[in-house]
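First, one chain by itself in structure tokens, the form predicted alone.
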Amino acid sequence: MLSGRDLDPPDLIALLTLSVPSSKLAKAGAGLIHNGHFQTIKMLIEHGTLEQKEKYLKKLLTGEYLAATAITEPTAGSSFSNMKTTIKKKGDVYVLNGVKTLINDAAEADIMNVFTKRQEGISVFLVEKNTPELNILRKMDPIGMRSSPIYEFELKDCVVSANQLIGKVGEGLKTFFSAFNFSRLGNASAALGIARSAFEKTVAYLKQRTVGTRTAAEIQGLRWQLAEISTQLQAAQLLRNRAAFMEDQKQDINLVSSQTKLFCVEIAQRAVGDCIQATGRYGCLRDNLFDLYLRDVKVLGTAGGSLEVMKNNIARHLFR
């Protein structure tokens, strides 16, 4: 049984954000962040019942359980209006039907939060591993974040109890935004970690690479290029830190989380490309990890809401 102290949201959020920083994990592979895991924890902290917290939170926080988020469908991504996964209430249970695709860790996860739709709106249900009506259709082959495999699966007359509903029927968008605004800061942190690692490798290489009678670090064009990257990374980190502070203060971060993800990922994509160019053939060798950074940061620009979705969200705030 968890104590009241164990269930206090600020303590749990602090544990999430301080235990294993996303920026450090991303240096070894952005897929290691497992965003769906942290999204599920955030949903349970803010919208879960006491029973759900007692059943899942401690196992999720200790790593005994892995969690995943299932939203995307073959014909629906960021547009919830096109979602086709349905729920029907039958007595004390709900019956889920639909296909989800591009879902990270769907086969490995012990628990998945699955987004569904009916007339009242979006609802979120927890579906446990080995549920008979959950069928993995195929494992997919992404270019990046490969340490978090992606799958397509089907729910066919999948029966879940009412106790597995997160929040209330039709109020799933509240659950979505509370988790995804938070996890966008994880995306941004991962992008910063990737860019920082590429930057540090590049600086170290240019210091020891000789070109004629001088090192590459003495070439003005390269020095300016690295100076720009350094400045951009500092600005991106400050924006991420501001958004994280606002989250800690329980402020609305819908706008700033979108700005943070957009800016950090764009800076990281630019920085990795510039670092590869600055290091020449060295940066093109796979054992130097630049290709991992390149592929992972490209996927980060689409995962959890594309950069275009971030721009749309920012524009809505500007012109609403």
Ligand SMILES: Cc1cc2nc3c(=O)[nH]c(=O)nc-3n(C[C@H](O)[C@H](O)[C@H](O)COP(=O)(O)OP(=O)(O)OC[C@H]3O[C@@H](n4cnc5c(N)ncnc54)[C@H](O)[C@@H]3O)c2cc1C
The other form holds:
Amino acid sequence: MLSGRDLDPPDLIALLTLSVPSSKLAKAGAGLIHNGHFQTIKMLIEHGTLEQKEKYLKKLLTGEYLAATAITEPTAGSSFSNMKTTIKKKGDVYVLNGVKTLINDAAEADIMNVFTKRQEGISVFLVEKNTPELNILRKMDPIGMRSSPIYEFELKDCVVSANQLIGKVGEGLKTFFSAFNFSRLGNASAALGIARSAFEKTVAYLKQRTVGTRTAAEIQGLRWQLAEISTQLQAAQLLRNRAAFMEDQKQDINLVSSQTKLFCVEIAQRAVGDCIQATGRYGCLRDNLFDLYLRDVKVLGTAGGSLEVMKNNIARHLFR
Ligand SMILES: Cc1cc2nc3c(=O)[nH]c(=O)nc-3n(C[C@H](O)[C@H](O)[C@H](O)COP(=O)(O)OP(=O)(O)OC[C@H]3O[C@@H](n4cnc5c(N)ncnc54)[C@H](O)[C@@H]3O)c2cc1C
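Can you switch from the form predicted alone and show the form predicted together with this ligand instead?
Once more the chain from above appears, this time first in line as the rest of the complex follows.
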């Protein structure tokens, strides 16, 4: 089976153009879901100007362009409102300064939405590839989602035209939530795709693996374990589907998308671990990709908003 390890950027873009669902892409490597790409599309659809939509949307939707999202900084992660990347208005342009880190596809992306801060609040700007004041400082080495490389980069007196502002100055949180409420469903779908892959491989393996005088599939403890995983995956999928339906109906999914990401990623992390245990040596060999599933599903618990941040958001709704 093709793995995300084997894919080059042109293959990735080709995959994007096929509009393969996140759950399927994640079977080959969860990095292939390209969160930042779809977040940018969502930001443009909901907050972009007509000019921005004409300039970028078609290219992003066909995969001609790849996009990235740059929020995280060396000293601002979960608490991203502490970000230090600044903007200054100079006539018709804005000047951006700051360092962003852990940014998927920052070097490959044709366009990047960059989150900045000043007194009025957060503002989001589109920065194009080959902007001279955008310097990639280093490529980083994550444990998972490796098919989408991550980078640290600096913006040094980076001049951006006012036309590149998404939404309004100081209203970046609206832009953030429109994209991240949505992309949490992509994270959840990727987690489910990974777990389903591990589950299907495990069922197939246990059926043919002989343990003593019987197949492993006849061992009661393993049968019950797989029965539980299948039930949990089914429940998680229904939650994801309901959230996606609500999104399609243009309902507010802030709460349900946090619950969906939390539940699906936790179920998937447990399922992958249990499948490795249930398959013995088979799960321990890299050929069978369980290491890819384990590393990717772990990263999904942090990238795009950690599970703790999801819990905080859910609790905020409860105790409002
Ligand atoms: C592989 C990978 C790809 C990424 N890609 C991107 C990208 O493309 N663009 C981008 O902008 N960012 C990206 N990120 C950054 C990611 O969004 C952050 O790592 C994530 O938001 C968590 O921030 P942090 O790592 O700084 O953790 P910290 O904020 O330092 O948190 C440390 C721990 O404390 C927990 N924690 C933090 N605050 C609270 C709280 N209030 N209550 C309870 N627990 C809390 C966290 O959940 C975590 O367990 C990526 C990260 C990774 C690992």
